[in-house]
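Have a look below at one chain only, the form predicted alone, in structure tokens format.
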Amino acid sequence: MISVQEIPAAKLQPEPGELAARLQTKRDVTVAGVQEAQAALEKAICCRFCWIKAPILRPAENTLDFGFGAFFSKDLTKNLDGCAEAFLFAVTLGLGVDRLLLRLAQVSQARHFITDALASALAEAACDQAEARIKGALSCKPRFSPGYGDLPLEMQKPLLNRLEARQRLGITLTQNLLMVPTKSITAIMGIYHENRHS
């Protein structure tokens, strides 16, 4: 069963290191305009996430199947070592953020850059919160997303379909396999079982 939850925009705070990396600056440097950008984003964000638990099948060496097709990935296979099940999930900040960024791109490149960087950092923060809610007290592996390492980006479409992300979160894919809304993340998170260890 697919579950859906919301995260209030006011509850999202960027991790300082993540934000500094996105802004291409040092962690302890204060960038003018960030507070203004965060206030604007709080009005635009409609953050939601959905998830499902799936068994992990291993039809061949370094090949994994979560119920929507088999995919070859040495990196994900290593990440999921010792796991028999995984959480599949998707998180989005919503289309309002894309509309805000489109307006800013036409008004101020500087404001657009700062807001875009902050939105990306907030998407990661949303993913962190979603992960914490999904796993609860369970022990899980670090999340792993399509396009990371050798996991093909082509996995994005069947993963989103399995999550019914279009209907539940409004997430669609472009022909280049980029998600819309752009500040969206999909991930796979392996679950440790009490009697198994990696």
The other form holds:
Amino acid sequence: MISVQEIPAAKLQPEPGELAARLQTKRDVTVAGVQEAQAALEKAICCRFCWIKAPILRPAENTLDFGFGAFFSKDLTKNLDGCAEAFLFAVTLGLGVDRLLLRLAQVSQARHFITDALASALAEAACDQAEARIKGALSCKPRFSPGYGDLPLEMQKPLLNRLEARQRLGITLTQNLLMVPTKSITAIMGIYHENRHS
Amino acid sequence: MKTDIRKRIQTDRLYCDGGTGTLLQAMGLPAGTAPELWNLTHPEKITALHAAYLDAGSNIINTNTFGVNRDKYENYEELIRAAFACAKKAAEGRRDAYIAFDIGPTGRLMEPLGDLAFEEAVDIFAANMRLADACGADLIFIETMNDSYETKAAVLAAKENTDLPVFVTTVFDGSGKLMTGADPAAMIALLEGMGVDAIGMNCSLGPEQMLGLVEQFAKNTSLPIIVNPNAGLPEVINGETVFTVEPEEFALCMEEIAKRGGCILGGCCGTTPAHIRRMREKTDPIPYAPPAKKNKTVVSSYTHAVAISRDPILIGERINPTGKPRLKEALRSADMSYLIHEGVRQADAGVQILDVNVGLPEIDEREMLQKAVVELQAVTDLPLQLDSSDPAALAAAMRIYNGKPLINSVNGEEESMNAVFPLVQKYGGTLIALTMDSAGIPATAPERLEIAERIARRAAAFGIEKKDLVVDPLALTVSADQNSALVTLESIRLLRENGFYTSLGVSNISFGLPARDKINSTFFSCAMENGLNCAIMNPFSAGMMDAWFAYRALHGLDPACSAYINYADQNHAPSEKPADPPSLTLHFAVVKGMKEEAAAAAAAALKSAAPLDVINGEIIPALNEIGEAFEQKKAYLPQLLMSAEAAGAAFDVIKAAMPAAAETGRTVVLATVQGDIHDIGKNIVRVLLESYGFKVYDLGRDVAPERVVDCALRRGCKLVGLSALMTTTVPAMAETIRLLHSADPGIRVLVGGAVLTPDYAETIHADYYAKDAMDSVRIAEQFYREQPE
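To complete the pair, please output the form predicted in complex with the partner chain; the form predicted alone was given just before.
Okay, now the whole complex, with that chain kicking things off.
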């Protein structure tokens, strides 16, 4: 079944390289306005994640099934090589961030740009923390999301359904398969067989 | 014949059913399969489930149609008909079973955050409502809604397509709010305004966590309260999520809920017929009374309600084109940004409601008011006062407003009442009633009261209660008649004594006088002293804000005078800044991206230099400096943007000092192409172009090719910038370029965006390719240098 957990907004810190990339600056550049953006985001963020553990079926070559239909993906098949099970999870910073960005887009492009970049970096940080909590002591493959490589974005819909992400986290999909809240991430993370691990 | 459920709930406690999904799973429904599919494949099991709840004591059973709508299922009609067949079979021969047509959320998120348009949502729900009506539902049960706006769409669909009773429950989280922010008072205001028959809460929480919410409902609503909790909060046991509250404990909590005002009781996730049975046994002995009538005058936004009371409410008056050339110009060119800024600034200045008036003879007010509401409710959570003399404009705005609005206004003329009352009846709203009629504005207070009484009587005939009227006895300028202020003040007093709340457009009093603020603020104090409840006023007037904070402190409305002290600290602390001219140069402030300093420095520079010299001598060189640093990778995009905004702030100061004819005439049309909703890049280009003094017509994102062409031709603009982020939208860009070139071969198109390359730009016949925002400015400057004057 599906478990839901929260991450307090104050516990989220952007990874410096990630933030610099989002801001289109360099690691050591201090950007005025980031602190203000972080304070505003801290109030707006309601960060939660949910996950399940699913067996991996391989009905055909380069085709995977986690219990909600088969998907062709060479890249994910390669990523999950040697795994019999995977964690499926979704993380979101919540709708408050979208509200904030909508407002900033009207008020100040500079603040909007900085806040948007920071929020994206924080979503990655949230995903890292969720990942760490979900896997615990287990050894896992790097996480993989719909839209990476050849994994179809269409997978987003059944994956979110399986995670009951709408009811549990408030994540919805637009007709173009984009998630709202926009600062949301879904991922698949293969679990190594324990005997291989040792 | 069953008693109409609307009557039943006045005399009896009724019981809903409990959970569906988990029980069906116990009957063999595979995890991940939608329960509604069983209406066709396993109808006998669905019927058995309904029957089990009826046997346990439920009087209301919900059809198994929670997730069914035409957006999700092509065969939605078949699924709904089958669901009714199951429910009817279970109810057959039972005297006390109401069949509720169950409707859950669409699963999509409403605009502006999501992509479900309001009218599309209404249409989706409407198709279900018509079918439910035809299938013989006893009532409509809209449940598990977590967005006030989507709830409004569903209720509207019910009201427009059936006469059936409508029950609504929404999902409050642990903090007592819907996912999109509404608290119970906001939901009550919205739903009572729209005339639903019972309201409450379901899912997410267990009965214990709902106790506080039930109390909030009982305090604020006049409608029967529905309480359908989960069997506790979900717990994870051995990796399984389970609901652990057993029937006995559940029933004990529900007993308490019934005592505190729960009227229609049932369960949600994890509850079973055993929970319902035990709950009935426990609660049947408790005497039943529907909630007492509340006489609260409230308006609401998508997050909260504002109650009108003896504590005066500030309504910001600044979104009104009368006497504001800049707003007029913005409205004529359909540029909403000025209006949005006025809204945000007034909210920051502390108003509690925003007045929205966009009436100008030469614009389509209906379209504009609706647009203004959409834009404002995207950026502010303040309730809006929809202000128009055109009932069609009011109707359009009330329909898409996300809450219960304040409506300005109706008056004592039959025509006005007949046009406005039906709108309030349908959409809900609190109505400002002007004490005037075809004979004009009476000269005395008793006559003004008389008109108010007449309006209230006529309103009652439309089912609009006196509590939903706020009377405006009208302030007329004291310069024309020195008695007028006294009559208005007496009217306020008289109206209050007769049980009316009052509102005034305060500033009218000083029309034609010098130093109007002095008169306004003193009159405002007098009006409050006489009992004024709402003031339409200018929150940027220190005098008015002083009067309001002081009045509240002096009348026991400001505990510990803390709001006053806070206000005084912020606004009247001795200035630490020296009175000397700012030490920062304009050039420096722009390069460093210091917005306020740039504006101050521009004002100082204007004292010794002509506007154009300040622009060309200070701002442009500063922008060039930061622009070059950006191009050489010595400065970065956030810095460039901050400099551009600082330059923009300086420009605003200079523009105000500059005759309109001196504007540069360099224009650019900008749009993110059709199908593409990523507009950060385009917005950055806009800010930079504006900072260089270009006039930008920004058409927004997802813009149809025809609109781009139309704007370019109408504005006589020869330079168009298009952006696209996704490969899938490049064809739309190519099409837009083709149409532009064929409409006017003189038009030049500049393209940019993540997916484009110079080669790609050439293939789609763009005239210029910009690698970044700075490059766009260079190209635009080059373009206008080469243009003949």
